[in-house]
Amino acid sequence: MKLLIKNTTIVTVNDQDQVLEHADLAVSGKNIVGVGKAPLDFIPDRVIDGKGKLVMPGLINAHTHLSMTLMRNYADDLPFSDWLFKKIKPLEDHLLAEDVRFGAKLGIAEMIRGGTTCFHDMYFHMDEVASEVESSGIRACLTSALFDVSGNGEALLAQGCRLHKDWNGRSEGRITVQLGPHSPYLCSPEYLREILIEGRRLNCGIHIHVSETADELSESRRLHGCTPVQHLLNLELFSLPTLAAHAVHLEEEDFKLLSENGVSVSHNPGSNLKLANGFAPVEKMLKHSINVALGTDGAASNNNLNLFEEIHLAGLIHKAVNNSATALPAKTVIRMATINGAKALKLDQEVGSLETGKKADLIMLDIRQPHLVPCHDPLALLVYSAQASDVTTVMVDGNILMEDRQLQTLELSSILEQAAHQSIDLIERSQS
């Protein structure tokens, strides 16, 4: 289909970070063929009036655990270790494939409604997630959670490799697969070396939690005599493209090592705040030319998958932490939520900005809202004023997944009912 969005405001997030007013955007099939103006010979099958709307690249959630939606509002106001080991882990020990499937359906519906077009996931029973990604039309980079502290590390690694074999490149490239060692504290050095071997064989990237808590940093020093970042470097894990989730507690040398090794970081401000894990030194990371993306983490810790909320938090927190009103300006935060996420997932040649030749992964917001008028600066509007509920239309690969706030590929009412029932069933199973 050839689609033309006419007379709209376009936030391109290209190299010039252009904002185009009264502009057109043309889509042919899966790809963008015109930004600002349509090609002279472009004859659309459909025209969308973009007046009063803002078009931007779809948001990229660089770190989440999608099916934790079933654990939303279940374990709150707890220290991190109690939250993880006393509340969440007992539930995860009873996870079934159908739990993950219904949790994924719910999470995908939430993300699409909030303007997320691509996400980076780490969890269990990932075939179920891949299947829901395929049918829903969203884009995803998937990893199976890998750890060997429970004694089944080899089986988990085999599952992770099988996921790559079965799903990498599927759905016309919408699904990619990496390896997901959970963290240095749940993976022994020997196990991380095995994962590195498999990652090199598969030629894929790594998704791993790094330096999320102060306890993790101190324990790494006790066990390995160095920080988690230095530990992973010593194991040569960074020889593969790596996305480090959180990176809250970094020491001076860590910044240099992350930068020199091209490691991307997913900043997850909502989760870090709620679990009292601290403030990631994002401003300093950026000064070291580290690619920083944005993520929500899972809904068990956040408690939502709303990237506009993360955008808003990132735009505010670091001004206060750095005692500088110029820290993380709006343009920087928007890049973190779009093109930086694409770079972290090695998808920046395809998505993350609105440019001719790239995939048509985009969203439209209705900016004729009381909280969005007047629009002096579209970038500031997106960071400091916009809400997820302002998103009206979502497109991935040129396919419309939501229009006028109505999901096109998912049946929301049945998903809500099924997920609520499945959550209760999971909790009851874990307590029996």
Contents of the next structure:
Protein chains: 2
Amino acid sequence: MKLLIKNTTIVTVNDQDQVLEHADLAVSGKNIVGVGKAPLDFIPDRVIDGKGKLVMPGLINAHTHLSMTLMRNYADDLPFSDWLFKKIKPLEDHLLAEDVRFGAKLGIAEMIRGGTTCFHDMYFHMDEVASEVESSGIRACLTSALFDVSGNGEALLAQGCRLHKDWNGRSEGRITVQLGPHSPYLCSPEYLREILIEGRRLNCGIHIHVSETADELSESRRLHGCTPVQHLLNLELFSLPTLAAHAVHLEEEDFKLLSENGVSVSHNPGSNLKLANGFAPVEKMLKHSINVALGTDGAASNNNLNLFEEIHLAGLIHKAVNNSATALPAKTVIRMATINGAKALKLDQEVGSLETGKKADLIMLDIRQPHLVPCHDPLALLVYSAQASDVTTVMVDGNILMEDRQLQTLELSSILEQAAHQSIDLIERSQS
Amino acid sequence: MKLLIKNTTIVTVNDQDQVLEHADLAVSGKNIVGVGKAPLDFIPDRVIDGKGKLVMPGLINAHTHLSMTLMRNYADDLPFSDWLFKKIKPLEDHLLAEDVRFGAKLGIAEMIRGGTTCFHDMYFHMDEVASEVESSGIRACLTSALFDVSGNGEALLAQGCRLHKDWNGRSEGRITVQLGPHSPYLCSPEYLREILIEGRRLNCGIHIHVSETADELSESRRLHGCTPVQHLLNLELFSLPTLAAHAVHLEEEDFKLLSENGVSVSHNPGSNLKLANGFAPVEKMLKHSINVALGTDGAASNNNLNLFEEIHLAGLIHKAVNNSATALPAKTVIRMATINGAKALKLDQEVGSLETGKKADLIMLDIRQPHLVPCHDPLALLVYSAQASDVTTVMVDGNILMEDRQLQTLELSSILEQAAHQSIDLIERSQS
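The structure above corresponds to the form predicted on its own; please provide the structure of the form predicted in complex with another copy of the chain.
After this comes the whole thing, all chains and molecules, with the earlier chain placed first.
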């Protein structure tokens, strides 16, 4: 299929952050073959009128627990420990594969409707998630949550490695698999060493929660005599490509260590604020040239999977925190939600920007709407004015997953019904 | 017209914060005549199926400068003084009545589409805004911006009083008019005394910016030897019903003074964050029983008029600022966006909650959407998951202003075209 988007505004997120007006974009099969103009000999099978639209790279959600969509609006306005131990953990203790399946369907539907084309997931029963990624057409990097505090660390690690064997590179490369040690506080040093050995064997990356709460930092000091970042460095975990989720509570030395070791960070402002974990020092991370991506975390602490909201939050809160209206300008935040996410997932050679040769993972927004007029600055418009609901069209690997806000690969009404039913079932199961 | 909404979820925002499920709501003419059940003898002319919908009071935007929509995405990521003096003021120096008219049309269209049924405005050429309020069917409290630093304070005050004479109570009560001294720093003490005399004569309220920036606080100390709040109290301004916009930089004593004098505050988190003015101490205001409403400020510092975004921001940021996940729970934030706004505008006898006898100012949201399923807690859903685009139906004074997301009183495509054109015209005029 050869597709041409005509006469549109293109936010490329290339190295020059170019924004092209009255421009065309050509897609052939899975790939972008022209940005600005189509190749001379390009004869499209289909032409989409891009007037009044804006085209940008698909958003990349660098940290989520997809199937927690079933726990949306179930545990709110609670202290972190009550939220986790009294409400969320009792559900997770009773989690079945079918919960994960219906939660994943719902989450993928939500993400596509909000312009997300790729996500980095960590949860349980991940074969179910992989299977839904395969059939829905979205792109994902998947990890099975690993921890050894409950005594079944070996079995979980074996599962995580098996997930890699079964799914890494599947769906014509749309699915990649990494290892997902939950956190330094749920994984013993010995266990993290085992994960490191497996990670080296599989030649894969690591997705881990790091320094999310103030308690985690002080406990790490008490137990290991150093910060979580330093602890993981000492264990040589950063010798594998690592994505650290949260990184809210960092000490001076940590910035240098994350930067030197090429560790990416997923900044998850909605979750950090809602759980009162604080403001991640993103402005300082960026000054240290740390690659900072954006994530939603799970829908139980957000309570949605809307990256446009995270873009908005990231664009606003760091200005107030740093007492500087020039902190995290629009251009920077858009990079965080796109190319930085691709880097964090080690997919930046394939996606994250609109450039010839890359995969056609892109979204179109309808910018002829009252909250988007006038449009003097497309980047500011995306960060400060736009909404997830402005996304009309979503494409992954050259396939259209949503058009005119209609999902093309998923049947929305049955997904909503099944998820609502499954959520009640999960809660009742946990209480019986 | 007698209208019945059947079998729906009703967030009443009454004194008990009742949420009713499978409930009906009856409207007769301008008024709500039944919440939960219709009156026994009620025979509706029209029935709306409320299944899968949520009904709540229309949102009240307690502080905006509506026609600044024309300056949307025109001046971003700039320090406050550059933003104001290099970009915004040059436009305002060239502002014509037609700019205000087209900006108001655009802003009203945006607000209705986002579930706002009433707003509190302060700007120039306010007859234009009043006229657009009248024809669109929305509700508003209007003030003409008053200041005497430029030497034409008397003329502005005469205009502001004339606006009151011409428009207060018009459109069957949908329009009220107050006086709008811009701020303690743009109004001399003598001028504020004159405004107070006129306000007493007209028996109207006051809308004023107070303690928005750290500079304002330190300048007030230098010039008047006290905080802006204390300065206004000394001038007896609070003897009139007063709405203080922003109130970001308060000192210990100010909380008590605002509370004792019944001053309402419009909290405008999006603007405060974007201009790096800081985090208003809302949790502490609420502890002092200050009535805190929500506002967007103008679209030049936001960059939209989306109260669902302000609800979301208010629900999140104060948890992190106060290091407490229980700060500003969902229930509180919904009150801020509805009944507290009505109190701030002295309209709480008429609107702000869904109760028998009140005006039918209400909105319906479609909650059968992937980001709103499951719905274990309608209040949390509204604050943490919902979007402005979920609003399907908007009613003011019993009249439907939007249905199935289609505006009923405004012609959207011409408004968008005119506003875009007028915005470019304004910029060119300011540069010539």
